[in-house]
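Given as structure tokens, the chain that follows is alone and in the form predicted on its own.
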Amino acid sequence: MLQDHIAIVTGGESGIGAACARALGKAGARVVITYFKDKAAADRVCAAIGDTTRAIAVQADVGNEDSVAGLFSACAQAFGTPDLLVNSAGLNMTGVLLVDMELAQFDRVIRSDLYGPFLTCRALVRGLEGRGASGRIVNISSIHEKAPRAGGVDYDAAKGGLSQLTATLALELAPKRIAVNGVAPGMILTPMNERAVHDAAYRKTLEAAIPWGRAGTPDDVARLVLFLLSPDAEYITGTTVTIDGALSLTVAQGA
């Protein structure tokens, strides 16, 4: 299906990412993954894809310019010029109050989420405008784009902003044939969730507030992403899918 296709996906040695980056590979593109520190783990999903020929592991910092550049041009020498991007890598809110929390704080949880994207976008943008060749992109995004915690108001507010960078490169870039959409994952069972993951009966009281009566798994998300960048999805550009199980329609209920 993605034979001819070359594939980044940032934050790729676990969780979502890992789960996007195999199932790219199952579909034929080749792969470049992401990772900031794990190199054994993005060693164990590009392995789990095939040989070097077909995908490779690089460590970058998504949130820094010069770090980005250098993600692409190894893509670029391994591959050639991606053509499909998945924007997985991120940070997890803190639950540090706004009045407690440290602008270094802020700053890293913002740099990491949306400026990140915003980076990778700008750089797979440049590189296909250069080629005339058309493209796409996920950005990985969260329920809290929308849904506020307190304690979230870095993740939220990077999320939210990641929202609004999606549905405007979707509009800069439909002319140009680039699609860009977003995920919104719910509850999934990552590292992120990582108590979730270990702890049955803590698990077990978070999806008691599910209506579909599960957690969702990294697969659950990389299916759907795997639409997003297919053919199949040709006509859809700007739109964020939500993926939680109905979660994020239990506000309000009872009241």
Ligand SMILES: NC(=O)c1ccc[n+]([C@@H]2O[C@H](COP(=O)([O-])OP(=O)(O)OC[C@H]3O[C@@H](n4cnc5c(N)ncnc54)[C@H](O)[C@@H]3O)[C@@H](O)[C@H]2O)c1
The other form holds:
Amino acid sequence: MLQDHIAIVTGGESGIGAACARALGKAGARVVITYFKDKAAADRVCAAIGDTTRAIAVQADVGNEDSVAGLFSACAQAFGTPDLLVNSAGLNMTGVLLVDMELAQFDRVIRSDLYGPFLTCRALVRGLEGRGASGRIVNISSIHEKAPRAGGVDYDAAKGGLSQLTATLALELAPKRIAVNGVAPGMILTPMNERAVHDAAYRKTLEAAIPWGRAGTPDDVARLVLFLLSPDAEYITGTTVTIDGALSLTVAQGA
Ligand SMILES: NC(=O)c1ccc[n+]([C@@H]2O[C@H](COP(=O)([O-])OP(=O)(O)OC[C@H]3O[C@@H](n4cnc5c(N)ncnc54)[C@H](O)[C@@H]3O)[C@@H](O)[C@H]2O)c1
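Having displayed the form predicted on its own, please output the structure of the form predicted together with this ligand.
Up next: the whole complex, starting with the chain shown before.
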């Protein structure tokens, strides 16, 4: 389905990013994934896709401009100009109230979760503009782009900003036939929810709040991302699709 396409997946060494990378590889795309710290995990994701003619891993800090430039050069060298981008790299909320939060902490999450997509989207678009080519972007946001949590001012602000970045960029790029969409997951079983992954009793208490009755898996999200990157989604741009088993519909119930 995506044989002629070249994809970059940030955060591809883990969780949702790894599932998206595997799905893209299975669909025939050549894939560059980024890893932050865990090269061995990134190598395993690439190996599941194929040899180095199909997938490579590049160390990158998505919040750093030079690092993102290096990522896109590595992709150009290995496979050519990328036309698909999944921004999955990100850090979770710290749980620190604003009154107690150091600026450096706020900056760390905003850098990875908002500056990161800004830098990678810009690099992708600049590459495509040079060739007059179309492309597709999916930014992994969160239901917390709208639903706030005390202690989540860093994450919630980053994801709220990402939602507007996605919509604004979609408007800018529609005439160029570059689609930009978001995906807003609820509770997904990845290392970001490490305790829920390993502690079944704890997971059950959280899952009790999800109307669908279970947490999501990285593959649930990857199937949606793959669709949004596929030709079947051609006319979809500027929207964010929630994937949360109806969790976000339960706010303001019962009182
Ligand atoms: N797991 C969930 O329940 C959930 C829910 C909603 C949204 N999300 C979002 O999904 C995305 C993927 O999360 P996940 O659940 O797969 O978590 P994860 O922790 O498994 O993966 C995130 C990856 O991003 C990498 N990363 C963090 N900062 C980085 C940086 N500055 N540069 C490069 N890489 C960096 C981490 O090293 C990690 O590999 C994130 O954007 C997250 O906010 C996750």
